[in-house]
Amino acid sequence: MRTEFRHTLLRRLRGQIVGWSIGLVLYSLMLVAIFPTVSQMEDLERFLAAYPEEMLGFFEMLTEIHTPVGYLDTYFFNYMPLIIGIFVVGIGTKLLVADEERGVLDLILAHPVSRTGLYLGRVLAFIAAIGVILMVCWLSWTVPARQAGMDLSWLAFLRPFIPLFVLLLCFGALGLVLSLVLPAARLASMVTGALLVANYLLRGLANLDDRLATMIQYTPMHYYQGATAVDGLNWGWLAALGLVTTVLIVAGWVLFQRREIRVGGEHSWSLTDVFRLLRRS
């Protein structure tokens, strides 16, 4: 398992980690540099009055952009589930099935490595990759923050990254499970990405339509605090999201244990596959 962990983290995901970290650091540093201008903006009320009421409702903290928390939420943590979610969904859906579609997974399993060791090694490397990227982002905010007038402690900056980490891991685990259920990794990536975007839009629209408030309670992003976690974590929400993520990871392990490894190539839906899934359910 340790060998697979090191290989996945340092060889397979190294380029993505470096690339995404550089891009997000540049984005974060740009936002930090702009904050003094936004915080000292005159006639803020007139500026906000130019926005439609629907936009002010969709982005809850937009009216507080002159404060560190409102600025962080509006320009960073509001978008990170989608931006980093692209990386997470893409890697999660290809974590195991991509090798199967290339026809090498059966060769890997021919070596003295158990399916559990392979699964845990890659999943833990995936978790570590997300953690490294978010840690780099946290440092890119924390280090220059005081010079930009953002009077928040390093712990206050760290808190919002915790629910973001768990949320991203949740969608990554969902993509992993779907990749083991659907015929192809790219189909699983498309479905998971669509669910991520739909959940993001539904979360914002629920602020505008009370009829959506009940529906949003059954989605992962309902339990995402964003930058409001600066003032304290909602441990109940974090535990609920963590529980769902753990269930998905365990479900992926069970599916991988029972999986009949293909020699190579993608599959498409067939009546045989449908009947087989119905019998299993």
Contents of the next structure:
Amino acid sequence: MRTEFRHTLLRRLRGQIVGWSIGLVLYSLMLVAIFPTVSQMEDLERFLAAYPEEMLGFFEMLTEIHTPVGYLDTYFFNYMPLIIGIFVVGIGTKLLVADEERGVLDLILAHPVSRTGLYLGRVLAFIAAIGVILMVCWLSWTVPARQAGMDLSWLAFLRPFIPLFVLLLCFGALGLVLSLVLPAARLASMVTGALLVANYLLRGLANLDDRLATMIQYTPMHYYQGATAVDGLNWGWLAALGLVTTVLIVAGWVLFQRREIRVGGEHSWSLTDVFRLLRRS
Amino acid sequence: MPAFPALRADGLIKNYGSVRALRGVDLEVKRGEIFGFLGPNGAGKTTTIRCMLDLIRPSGGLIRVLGLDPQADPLAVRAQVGYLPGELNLESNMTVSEALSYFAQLRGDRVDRLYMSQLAEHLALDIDNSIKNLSRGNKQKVGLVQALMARPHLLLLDEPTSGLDPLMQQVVYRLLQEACSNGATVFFSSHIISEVEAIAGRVAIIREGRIVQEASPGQLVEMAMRRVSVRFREPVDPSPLGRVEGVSVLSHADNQVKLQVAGTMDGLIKALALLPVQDLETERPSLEEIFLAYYAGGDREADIYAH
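Can I get the form predicted in complex with the partner chain as well, since the one above is the form predicted alone?
The complete assembly is shown below, putting the previous chain first.
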């Protein structure tokens, strides 16, 4: 497990961790640098009043944009599930199946490494990769914050990263499970990515339409606090997200244990396979 | 040496949906032997090997590797097995040395690094090269080094010399014979008949998911029917020859008769002694012809050659 953890984190994911970290650090530093200008904008209320009502509804904290929490939410924590989510879904869906499709997994699993060890090693490396990226983001906000007039403690900055971390894990785990169910990693990426975007849009639109408010309760993003976590974590929501993530990771483990490892290449579904699955369900 | 064989399969079945890849493979490989596994593409060679490593699960039958059940105790099996897949793919973002270190770590670092370097040297493999710059043959060498470097008790090699030049093939044969003389069992699949003749002590031929023949290469040739061509000084009636047990007349023209003989030549020679023989030629099919008969024509043609 240790070998797989180290190899996945330092070899397979290294480039992506470095690339995404650099991009997000630059973005975060730019936002911190702009904050003083936004917080001191004159006629902000008149400016916001000119916004369409739908826009103000979609971005809940837009009216608080001159405060650190409102600014953080509107420009960072609102988007990040989507932006970092793309990375996370890509990694989650490729964590095991991409190696199988490349014909690499066959040889690895012919060594004395258990499927559980390999699965846990890779999942933990995946969790660590997200953790490292978010940690770097947190540092790039919290270190220069005081100079930019954002009067928040390091702990207050850290808090909203926790629900973001768990939400990202949730979508990553969903991608992992779908990659083990669907015939190809590419397809799993597409489906999980579509679900992520749909959930993001639904979350914004649910603020505008009461009929969607019921539906959103059954999706992970409803339990995402965004920057409001600066003032305190909603432990119930965190536990719900954590539970769903754990269930998905366990489901992925069960599927991987039972999986017949292919020599290589993508699988495909014939109509017979689809009917068989429908009959089973 | 333990009593159990290195490999044993009894009625091994593997189905992929409606496709029956293995239809009851029966196989026994003794410890310390080099065993060749021959068959055309899609015959079930790779499927059999992958069942042995728990990469795929049999649909029926029994399989034992070094006395262990690979489904029940896959780690114990894999700890004693070196495997070379038929379609070798390696992670490309590493050097050869890094890839071999990774494989060594997967074995808990129980690998003799000096032996690893010696193997690479024998195979003329530059371990500082990047995997992504390697030719197919050099990638195959990496696969061979990783399979051999832990000095496993059993080597499962799917097409071990695929992509290698003839000189390197000879080096591989030598390495496999060395491993065998050090107590390892070698089980390898191949299409190359000369390779099997060169190193295998015993051979199994698999076709359409079943073992159709199992013997030593020499025995296979022995078992094959002889073809005998006899020229007489004058025209003769060949019917007495056709009545000899194990002899059938293939053709008869002018003074020449072509016969097929199963078993010993004794009866035929006694019958020929009564006739005015001018010349006699006898030939056996080559091992290659025997295999080709199994590969190409199914049981009917195979029966022509072997009994």
